[in-house]
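One chain is shown next in structure tokens, namely the form predicted on its own.
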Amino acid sequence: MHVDKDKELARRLAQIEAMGGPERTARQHEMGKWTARERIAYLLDPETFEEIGAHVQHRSTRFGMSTVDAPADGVVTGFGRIDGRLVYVFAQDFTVLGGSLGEMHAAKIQRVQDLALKAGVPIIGLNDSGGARIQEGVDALNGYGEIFKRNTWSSGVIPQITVIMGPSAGGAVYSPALTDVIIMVKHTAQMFITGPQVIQTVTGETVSAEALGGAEAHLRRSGVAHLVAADDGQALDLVRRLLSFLPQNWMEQPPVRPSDDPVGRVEMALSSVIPEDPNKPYNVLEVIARIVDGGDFFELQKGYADNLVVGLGRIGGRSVGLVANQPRVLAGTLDINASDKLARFVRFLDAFNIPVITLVDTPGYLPGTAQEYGGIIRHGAKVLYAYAEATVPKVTLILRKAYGGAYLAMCSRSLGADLVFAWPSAEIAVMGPEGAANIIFRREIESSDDPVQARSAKADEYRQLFANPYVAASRGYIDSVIDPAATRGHLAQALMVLYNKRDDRVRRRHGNMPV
């Protein structure tokens, strides 16, 4: 039979071109949900992306399969340009077969993954799947193996991003989790190992999908989103400003953006930020606003662990990644959670170049029998590898408290800082004036007429002998005691004189991070 090659294959692009059809389409958008090329289109600039894989069919015969049409396997997969920069992309389409993962689903994600890590460049990834096509089995199984492989290799070398728009349960979580920065939209986006039916036949507990895997549970209480998005669109745009602020692959340095604030800007706020009682908080975030290029600081899991404050912004259009103890949270003390997110952020930039800028003040790490249980040894020197890890440049800001092991925590000169600055407010000391008075000065605040004003006396003493920046500067481990309101040009000399830093290390196969 003569088949007319033209019209097979205009029926072939109608077909592929509709995915799950005009009612599974309708469904999507109640659900407040795009379907999937909606999402590419939107994501990358207008008409340059270029489908790979369109007419890719599954090849099971088991259990009706063989009567079951799935265009494009319920994956779009290619590459495009973001602000005229190449990317590849892949997005699971849930109006068909729920977007779920069989062998040729993954093969086609595995192609796009091998693509970008060969070209250098981001992979960006759309999740919106019920999980392992149960049809496929083991088939199924092997298709999420062979992708986490691909994750790892990437990992480092490429930036991957995944948004997560959809349901995700099961091994389809851990691929996400494997990638630098996971997205997700309120309200549509879930990520469980086990669901809530499985959870209330295993351990009797009630529990949502929402509550137990939604967005704001990921964000608040696992860690485990960074950024949270109010639909679709929104999801979008977070991934194209993120993309702003890093490089193609880790050979390379993040994009210059042109900027018209000066980096000598003078900002005398911020020498008023800091209040003269030592246990006032304050919000860092307005030392953050007034130093970074035009107030743009782009957090990052803001939410979780806010006693610590990690994002993106500019100095003179370069990227640098700021990572701060939050005064009003916990009084900025480092604990578990907080650890962990410092930890992850600073191997992420130093991944791909993005130099470290520490802002300090801590009095400690969190105490308490929880902490301990909970490993905040191990934990917390999580935080002490990677700063001492990292290669990038490293400049450290002490702005308040700088007590103890948590000093050292935050980038000290002994873990590795290139330069180390301090304000005039800035204390560092083995522990904090009043307790360290209350041991020094024991017999004689004891013996006095009034304890409770001989234990301020004797702590204000100490402050003034110890506790000040002067002490340390004159041994060597600060360079600077700058005046607050110049500080953004300050940064600015520090990041221009290490842009070319190099730093080689001991060969070996790879360290062994506290994990």
Given for the second form:
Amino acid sequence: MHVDKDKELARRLAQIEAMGGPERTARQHEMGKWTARERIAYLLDPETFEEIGAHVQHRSTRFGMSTVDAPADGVVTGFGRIDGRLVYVFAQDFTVLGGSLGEMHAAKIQRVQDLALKAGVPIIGLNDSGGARIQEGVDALNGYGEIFKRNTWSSGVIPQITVIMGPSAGGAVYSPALTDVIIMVKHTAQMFITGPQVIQTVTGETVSAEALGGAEAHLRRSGVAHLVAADDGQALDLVRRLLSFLPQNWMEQPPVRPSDDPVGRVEMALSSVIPEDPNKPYNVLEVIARIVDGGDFFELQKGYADNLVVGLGRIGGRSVGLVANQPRVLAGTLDINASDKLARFVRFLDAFNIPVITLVDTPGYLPGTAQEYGGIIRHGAKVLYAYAEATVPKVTLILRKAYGGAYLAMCSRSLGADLVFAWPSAEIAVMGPEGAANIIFRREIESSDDPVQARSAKADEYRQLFANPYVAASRGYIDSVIDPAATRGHLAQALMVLYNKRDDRVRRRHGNMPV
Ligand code: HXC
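Form predicted on its own done, so how does the form predicted together with ligand HXC look?
What follows is the entire complex, opening with the chain shown before.
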């Protein structure tokens, strides 16, 4: 009797293991994609995966579905470990009904979402799906709705990471969009609400699926993707790296990764990074690389709104988020896309107990009708909201320009920075010297014999008076003007002294953040 039962189990497991069978698996490989099981095996620490729901079957009878066998209903779900830490995972398998999402497929995803949320464990979704299972109609749609709801409830409680490793079409894109970080695989991943054929019919536009919703389009143009990988393996490596910076849930601290890089490391190169000419750009990534442990900086959304850099690093072994204006792109101005990028990143850090270091060098918000009509007021307000709302340690370092509204926006003391440092090259003013001279010395300049010379002289006069860190420091808006070479040590001390910071806000249902 036992022998028969064991055989039956072995038969069923073999069927589940084979998923869509050798032909469809071969096709998946031809497309440069791995199967769900191959992906999970690569992602998790060896031998740690515990599958749940492997025997789940669909219940659909329409459109000939009663005779269709769909192993694991096209999605592999369970838990395992990454660097020894627990994670939940679901991986859609394109070899089974195109990874399409029916009622039971969705229920399996909801199950791991519920378990992950209750236990405070990160969840990783590996998406490769033709979307709602057409044969299952409204049951499939309902499945998505239940997943979206759980994505929302989990937001800010546990890290949710999505890897797009195949198609993701229609409303299916919204579950990834509700998660914290989206990683896309080049050439095989595509995300769009309506595909090329619908677009052609409705608007007459011709566009390929790749140009419309490929990884590059979403990294550079839409800002939907945070990271892009060359292939499945690299995408899964990025998940592992990302998790190394994050806590398991909002109540825990991020893991500490001891480093032999001395926290007090002096970097003479930082003393010469700012050019003599205040209008000359430099690369703020060089500053970041010299501040973080081992120069190891994990940049997110690189390629989108590059006038602002965001990413994760460590100082003294502890995770920090870095936000920096990039003078090399649009002179480091803040525009709509940079504001969105910044606000979402700061809220992500704040949700997961990661201190934020802000490096400031911005002449202000980007002027122009495109920005004004596009709602820079509304989008820029998100930056103020995100910083003022954040209760994690906030340390600001003004490298050079901090003008006007952008001075305030970039985590000024007024918005709640815990400690504000400035380099001697910092200029804190209502606006740049030339613009200021044009307004307050307009009559003198116009009545002068040589207005160009007069404007330059008045701008210099203004610069001497205001374009330095000392006026702001004398008012207490800056806590310390520091030697650039010693920046890492100062930031490390600041983080150390702020480690146990507690900063409660007034109780309310929730704020009404501008969106
Ligand atoms: C059922 C599906 C399916 C789906 C694919 N398949 N998508 N089955 N429901 N949505 C099946 C195919 O019938 C096929 O089965 C197998 O999966 C592989 O698909 P192919 O078409 O052969 O693969 P490929 O040529 O690589 O094309 C992949 C694809 C295409 C681009 C994803 O299958 C496609 O366009 N599918 C429909 C996509 C779509 O419109 N989905 C609905 C989106 S709307 P066999 O048996 O032949 O191997 C949506 C709403 C969500 O999702 C709403 C949330 C609120």
